[in-house]
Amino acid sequence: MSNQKIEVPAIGMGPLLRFSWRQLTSMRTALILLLMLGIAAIPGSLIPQRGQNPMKVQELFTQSPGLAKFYDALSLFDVYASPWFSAIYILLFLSLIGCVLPRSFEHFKAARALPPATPKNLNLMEHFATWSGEGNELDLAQKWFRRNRFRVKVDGNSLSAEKGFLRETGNLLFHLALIMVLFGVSFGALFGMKGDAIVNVGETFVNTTTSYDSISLGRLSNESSLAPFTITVNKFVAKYNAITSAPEDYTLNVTSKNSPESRENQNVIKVNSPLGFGSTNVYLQANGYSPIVTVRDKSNAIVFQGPVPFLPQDSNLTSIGAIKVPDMQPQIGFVASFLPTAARDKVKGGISAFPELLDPALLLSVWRGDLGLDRGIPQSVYRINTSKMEQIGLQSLKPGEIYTFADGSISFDGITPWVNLQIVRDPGKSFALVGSVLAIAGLLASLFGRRRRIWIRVTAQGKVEVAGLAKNAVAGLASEIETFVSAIRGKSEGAL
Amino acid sequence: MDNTSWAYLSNYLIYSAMAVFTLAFFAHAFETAWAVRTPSIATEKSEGNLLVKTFDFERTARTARIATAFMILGFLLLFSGVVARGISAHRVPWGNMYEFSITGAMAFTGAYLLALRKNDLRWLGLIVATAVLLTLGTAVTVLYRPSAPLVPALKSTWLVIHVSAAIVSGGVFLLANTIAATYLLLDRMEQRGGRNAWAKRLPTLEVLDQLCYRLVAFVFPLWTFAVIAGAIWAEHAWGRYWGWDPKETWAFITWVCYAAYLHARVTAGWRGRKAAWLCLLAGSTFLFNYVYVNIWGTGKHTYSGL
């Protein structure tokens, strides 16, 4: 980011490239783009994004669809993958490139180069000091310099030491840095892939898109390179303090196998260690409860059994879910509650009083008619759109028992706890990481770092001069230079 | 001593921490008072090219030295009640907004104690007092929760990593507002025709506008490693090390605009008044980024237990 003169552009497309690069690479567009870059944050974070809080959208858009249409054709709901967003970085790394990589060349060539011959009146300079000498001073300043690592240069009756490159090393390292780290993201983004999957203990998970109920797979990455792992979940179980309920502890036993073909291992997973597959981890994001039920016709056939997932909607797992059997003539809908604990609520009804299944139950209302589910439009799992149905029942369930209603009935058999597991694959994050720990080490040194260049000399008449110069002004050589006296003068003494 | 007999030390130090810190707070307004008197015998010295003082402590400097030595005491108690709230968990103290407000208000202190060290940076001492007693006030009073063990996110070392690093940064960037602020005041004061009585005892601004940027440069590395260390621990708890979380937003927002300060100061030559709006800037996001995000932000990040 050089601080070079605008000038004015000639006529023609050479210039005009020129003067345009030019603008990029200085130091004020880089500051006013890094500002750009932070004001065009904030609305990410004000207003729900699609990659973090997907229901708020779709809730802004049922709720104020004018507004939602006018947010979503600006990009703010996806404001980190938006095209001013990327614009600004993409400028930023660009003006970044422009003037570090420019800079890098100039460095390496002045690190090679030996430090500039020594000024001709040393009193002149800052940090001056004199004194009469013993005539092995340069000597002795050639070995103090060459311990304290300068870079001398012999000039005459001189020596010109230079120190303190790694200041502007680092500030390079640093910029670099930032590029590499970029690169870890744009890899991992576009090699990557991401997905959720809501296992029952006692099934199994096999990698495959199809097990997935939610799976984003980076652009250039696709569906055969998912890794052929499956992982049994075996046993899950969660600790609550048993004033406030909240989680004290998960604890997830599986079963995994690398591929089909591999042997089983047992691995446990807990919130803040994944198991790891290679470059792909899986994680242990949420849970719930899942009641088992069975639905029988009136014939007593069963139409429907198994484990329902149910949706925890608050810190006690009152979890809200839908028991669909489209099998039935007419079909049948449960729209349930589950309740761990359960306990009554003036205000909100049937609520749970304690996360842990302490006294369950499960509150069915049964609606009978057209669930909606041959119009070919995704709807939720855990709702039921009622509007072409009508209620037929209403009941509340212990497990062990059994609730018949004018079209069949349904038992409740058991409750199982659900995890979600989260599945991630980032080949880039080790560049990420990497870059971001030079970037670090970067900007200590940029940061800390001194330049400093000392020169000594010995006149024709036997006097020592000893003058230095810092960089950017910063402190600290008044003092090295007078250890730097000391050090010569006290040895030249004591030879005496 | 059991849990909750070490909740009560906790609170009972908090409690003295306060009682200590408004009296550091009165001998810091009596201190200030005192000197606006006399202005007159304020000599002027240099010391080194950082710091120059420009008024006199001979009449002022006992109470100066008590009141330093309250705010010594205030942190001395403050930091026994955050150890004894840890204590009574079992773990770091830093689980609930309570916890980080108590803890925070300790890192400013200390880092206020710290700077004074090399700096004669009494003056600020009214403000500091000020802002913890605030800091400590909302604390005890709004944010207050009994103490309990972590939730099992929070449960890793890199908690320890990630928010001390972010908690000294804060204080760090708190005093650097602080100190920015002041330079804003003065500097308006200045152009207006000259500073108030009160006033004159306050360093050059140029000392102002140096401190500020030593501050900022020093803690700058610090941030970027919270922030790489709470990315670190996102990828281990949440299964991505950069998720836009607002929390995330806003903390980026910070670096950006501390790395912007910094380029600003050093390479483009903004000395004084635009550095120091922008220096303030910056710390305005992480306030923001605190307050708002904690209490009314709907990320991962919500531990305020409000």
The other form holds:
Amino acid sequence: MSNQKIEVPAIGMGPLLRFSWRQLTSMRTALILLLMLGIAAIPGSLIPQRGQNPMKVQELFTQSPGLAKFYDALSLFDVYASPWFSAIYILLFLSLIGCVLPRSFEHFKAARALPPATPKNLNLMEHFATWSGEGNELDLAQKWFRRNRFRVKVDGNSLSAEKGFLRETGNLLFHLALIMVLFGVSFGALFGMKGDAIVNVGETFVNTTTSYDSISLGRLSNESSLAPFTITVNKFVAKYNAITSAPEDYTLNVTSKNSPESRENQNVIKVNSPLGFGSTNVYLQANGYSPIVTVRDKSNAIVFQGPVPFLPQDSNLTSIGAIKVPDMQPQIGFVASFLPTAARDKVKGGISAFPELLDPALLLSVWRGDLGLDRGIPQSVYRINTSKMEQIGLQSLKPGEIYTFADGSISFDGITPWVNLQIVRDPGKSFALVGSVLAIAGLLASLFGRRRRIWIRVTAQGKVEVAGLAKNAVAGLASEIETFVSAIRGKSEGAL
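Alternate state requested, the form predicted on its own (shown: the form predicted together with its partner chain):
A single chain, with no partners or molecules, comes next.
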């Protein structure tokens, strides 16, 4: 037996690309990619994301630097903008397009084509029925089919009728709508933006990146793409239930300008009624209070003055905040709590009993030392790291009162409300909304649609034969055949 070499012909680039495209555009691959996309999104909900919570990310770098570096190397702090998440997303997008579009064209051709010819042996089909005819059965059957919106093909002494393409149409519509949703999400991620800004009553917000407390721009967006509007917060009114303290209504009165050259407009913003500037919407997201304070040094010179936003901790707006005075020597920081309606709890201590300003109080803890502002490490504006500082005072103030400590004094001058404005530009939301509605409609159509065929033939001996076939053995064909046969045999003439 001689040793012979078996040469395997090499696959050219063209066949290899066609094979890869067929694999990518198969429904199995699309389902696998959809599952992978869902699994890939899980770390984004478990691990703090740099765009949404940079303070948590920095805290993780401080507490567990090794783990944080590992996460960062895998882009787990920016999951939805990572290369691997984008690769899955793009492959799913291509897979759905390559899978659904050809099927849609084929379905469109099949829906316009005539039903198949009547089979030779109807007695082998489901729900077969036969009886002696009177000669007008085909005319009666054709009228019944037309009335019930069947597509009919006349073939000599027989009729072939088909109905139920809505099922496959709904299935394809669902997948096409899913592509539209993916397109809307990706379009919004590329050209959209989202930001938050806390604005005190009386202040003006200018739509530039430096005015935001946090902002996330799309990959193809930049500062020049921001709408050039301004908003001046004139008045904020909050109404609360006197018994439950639950909010009943928020009303924000603002003065807006679409551009520096445009005229001023008076607007009202409510929780479910945003202010729109083209494709950009401004939402009223949250509210709180900003105590107005003045801090002086030993020489009585003002080193800090103005409102300081405090962060609410409960429904009664018990709030915490930090007043940082880096210009004093040594540096001074105030760890503070603000109580709109001051009360005392045996366990919690100072709390607010109601969210409105009925009996406001400012609780201060004075600390001296390095505030850590020159280390280049981001820190919360609402907290102070006092681990390397010395406490030098503790005091509670009412509006108008002054507290003098070893290195200076602080006066509680008043309170002004603040509102959190959420500015969102999502140009793809219309596509996503329409796609979602169409997806639901397509899913309902695919679930409740029934594709079936009914044949009727009159033999040379005058026998009438009726049979039907339901795709995927869906229920309901037997009762429909029975109704059809009853109508043709004259048992329910009113149906015609």
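Residue numbers count along the first chain shown, from 1. A quick note: this is a predicted structure, and the numbers were derived from the prediction, not measured.
A hinge is where C-alphas change from fitting one rigid part better to fitting the other better; between these two forms, that place among Asn207, Gly428, Ser158, Leu364 is Gly428.
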